[in-house]
Amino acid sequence: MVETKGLAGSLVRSGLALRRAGLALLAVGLVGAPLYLPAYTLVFLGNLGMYVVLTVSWILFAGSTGYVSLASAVFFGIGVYAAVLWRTALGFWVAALLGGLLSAAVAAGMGVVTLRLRGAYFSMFTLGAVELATSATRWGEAHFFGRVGRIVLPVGQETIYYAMLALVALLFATWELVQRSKLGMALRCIGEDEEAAAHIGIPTTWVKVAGFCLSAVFMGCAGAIMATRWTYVDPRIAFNLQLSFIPVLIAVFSGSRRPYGAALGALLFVALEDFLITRLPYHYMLLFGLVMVAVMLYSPGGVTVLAGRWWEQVLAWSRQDRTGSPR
């Protein structure tokens, strides 16, 4: 026990340096991953990056304001169709950028209309927007082009991996900038008390629209990147309703409103999902649901809150080790 406490104390005293060194090693390892990881692991990391982008983008808006948006699939699907339409003519990177910008434009129009609603009404509208986008795209494809599905020119797995890695890094940097800006402060004020925020002069509707658009940009880019892996898409694949609920589930599962906690939750979530699908495909949904229920019952704040309690225990051991006082 004494040796354990001594080790914990050393780790805590050098915690900042260890954290920076760990982040640097992680960055180097991720950049060089295609050199030493098999193709399957790169595919897994690409999927993980997609879920991290969807979750952190969702938290960027919903975590601050308390507005539970279920429109993630709409913005992701717009990115998918940007790749469908412009991947061949303009190239992979321009199509991904256009996917983000188009998603932001749609989010602006949607936000001006719906962000005056609150609570369940806003969530219900955004959920309905997914079905509206699916049906409108299917009708447009069938009516104007005489078909529904389309082929997307693929790119290599390494390109998809690096594109998703760059998007995650850009999203994390944007998160930090927003949290230190007036926009981030205004979004948090709205989340705390929207009436009070309006009384002190914050243009609440336009602030919410700005946050909604910023969230949609990254979702649209992620959709355009992932479309080049799927090669074939149709409206049901592009506007997959699951992509509206999975970011919410990961946010609940992680219990964190910060990007690193959400990324940890996404890693555990995707690893668990991958394990259950490959090893226990016939019991996947049952077991996955039981795990989610167990997390909510025994750690209502999520797995990061549980990890935080363990870290506090380590700190307590460290303080005891320095002072020599009993616990």
Second form
Amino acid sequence: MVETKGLAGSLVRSGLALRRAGLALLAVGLVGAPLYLPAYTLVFLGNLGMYVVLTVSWILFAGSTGYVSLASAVFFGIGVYAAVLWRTALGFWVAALLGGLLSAAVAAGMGVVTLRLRGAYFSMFTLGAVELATSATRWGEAHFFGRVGRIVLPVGQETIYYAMLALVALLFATWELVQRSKLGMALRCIGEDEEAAAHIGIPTTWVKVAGFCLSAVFMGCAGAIMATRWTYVDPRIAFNLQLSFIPVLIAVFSGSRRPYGAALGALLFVALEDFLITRLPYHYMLLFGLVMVAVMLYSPGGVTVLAGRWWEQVLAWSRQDRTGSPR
Amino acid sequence: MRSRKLWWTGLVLAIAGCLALGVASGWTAPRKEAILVGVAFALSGPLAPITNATIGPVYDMWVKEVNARGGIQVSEFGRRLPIRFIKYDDKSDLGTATRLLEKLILEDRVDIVFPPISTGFLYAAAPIANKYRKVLIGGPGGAAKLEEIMPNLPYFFQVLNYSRSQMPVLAAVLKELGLRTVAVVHHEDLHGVEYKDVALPEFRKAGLQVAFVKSFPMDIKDATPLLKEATAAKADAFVAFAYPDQGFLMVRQAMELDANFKAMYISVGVNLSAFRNAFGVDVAEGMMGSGAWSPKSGPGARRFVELYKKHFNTEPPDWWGQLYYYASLEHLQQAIEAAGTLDNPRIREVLATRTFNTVVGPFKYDRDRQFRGHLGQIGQWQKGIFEVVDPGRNRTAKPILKPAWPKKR
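Same protein, different state: after the form predicted on its own, show the form predicted together with its partner chain.
Following is the full complex, with the preceding chain placed first.
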């Protein structure tokens, strides 16, 4: 009777192989997406990619060290301005790369100065940094160039999609590498007990700076990519404070410190948001807030914990099946 | 064995069901039931108050009016079609606004799209609408820089007036009042910088002396240094290129300091009925702002005011844009009826070439697809009415020198 027990049983039996096959299938499906998906779904996926990049790169640093950074908007905005500066002259891909590098450079500067701060002080500073970036850019544009907004040369929807896909893949790979490296270990140590980490000889400030820079690279790239979609940017649009809070919200919402969980959280988050702002535009904020409160009240670990619990139940059910326990 | 069989049967049935549904929906030729009109604009976030005070109610009112008359006649379908209006909230976020605009066009397949709020968002929306060959009639927003990109955007139409037409008139009005020196302050956003750049040469051309030019941050909390400096410079006129919250702050603090100028102009905000209502008729007396039109501007303007009162039981809250937004919706309807189709390229041709009959009178775009027949450029509150004080035929009242702030009782 063992072999007759339906889908769930076979899922468990082929466990790992199936997961690999599933991932391969997903990869092929995503790469070929522009061939068969409706045009707007592609736009949606590109946008989802942006949220995934912001969230996962945020978790890459904050998830292990426990330092809540609200500077995401700064790094994203720097990427946006990289596209403004170099999109036309050097092309889309180079501009995206430079956006990432420039963000990392700024993150290094910011990190050296501020990562000696702990807890809420660090968060406060990063929040202030967004305002600083907005005001400084606006002032610089007005005084040196006599203008405020800039037009960015657009690229096709498919290019944006593939760029985001590549960035997400690269970010996931980076994640795996970091987790297996000394850097990842050091970051986790800092998250658990920074004093102890310092005592066992981890150069905590430098490790934090490295982690901060690494997360900024991806945010900067994402900014440069999205700027070519927005076509018009000004300082307020580039350094949009919402983009600082959204990664934190998605992280809380998904409750996962792993990239797949965070990506799933981002998908649910974006789908929910999309549903609310299009179906119930006048009640969007209220309902969105209620959902967030509900998640925190009833599943403090986030939606992925909830999903995990369901998955456990499926597994338990199939195990029961396999052992042929009487119905 | 039975459970497996059941499972497979279920799966096959489900797939068959999906296929059948898909084919069925493809087969039934879509009979056009309504004209789909879509907009993604700010219903939450910092731009939401602008939506609610200006263009939002005008859309609602127009849809109600059109549907009450049975819809818009589209000869292609041989009958009148009512409007189904799809509204999305872009959260005042540009990324969301561009995405939702594409959703409206690609997924909801709307026949007509309306623009988002504010100039920056218009800049971003225009290329998208153009890419999909959708007519986009510019709503709240407009800037001289738009002229640079207009040639590449044949589907974009500019309705509202802005710095280029308003500043020469402001200079002429200040001159007519016999003023000599002007203090100019501006915020550092697109609007402030552009108006300042256009205004300064116009003031100088008119022989006005610019006492000083100062910029201020967007989140200004204290305008007293600016006001004091303007007073010290013995400026006759205080000219501010500012958004409503900033302008209201300046008026409040000027009253506190008892800083009096012979003329005081604030680019955005004074044109709102909310300004007069918040400060009172006495304080508003003599204050100048952009716009402008008044019920006295003509029979169309009077008709619009009556219509607005009928729908919302109050006078129009905005004496700059609302009349033009409504006119642009009227001419859109006329263009659809003339084209006899919902095919946007053909509607575009009609829009670009014909003269329409609207609440602002005859409505025609120039060669650059900009409307220039506005009923006024500069307005001034006089006895609770926002009068047009432009020199020439648009004038509904002569400009007056601003009286000193009323003494507190």
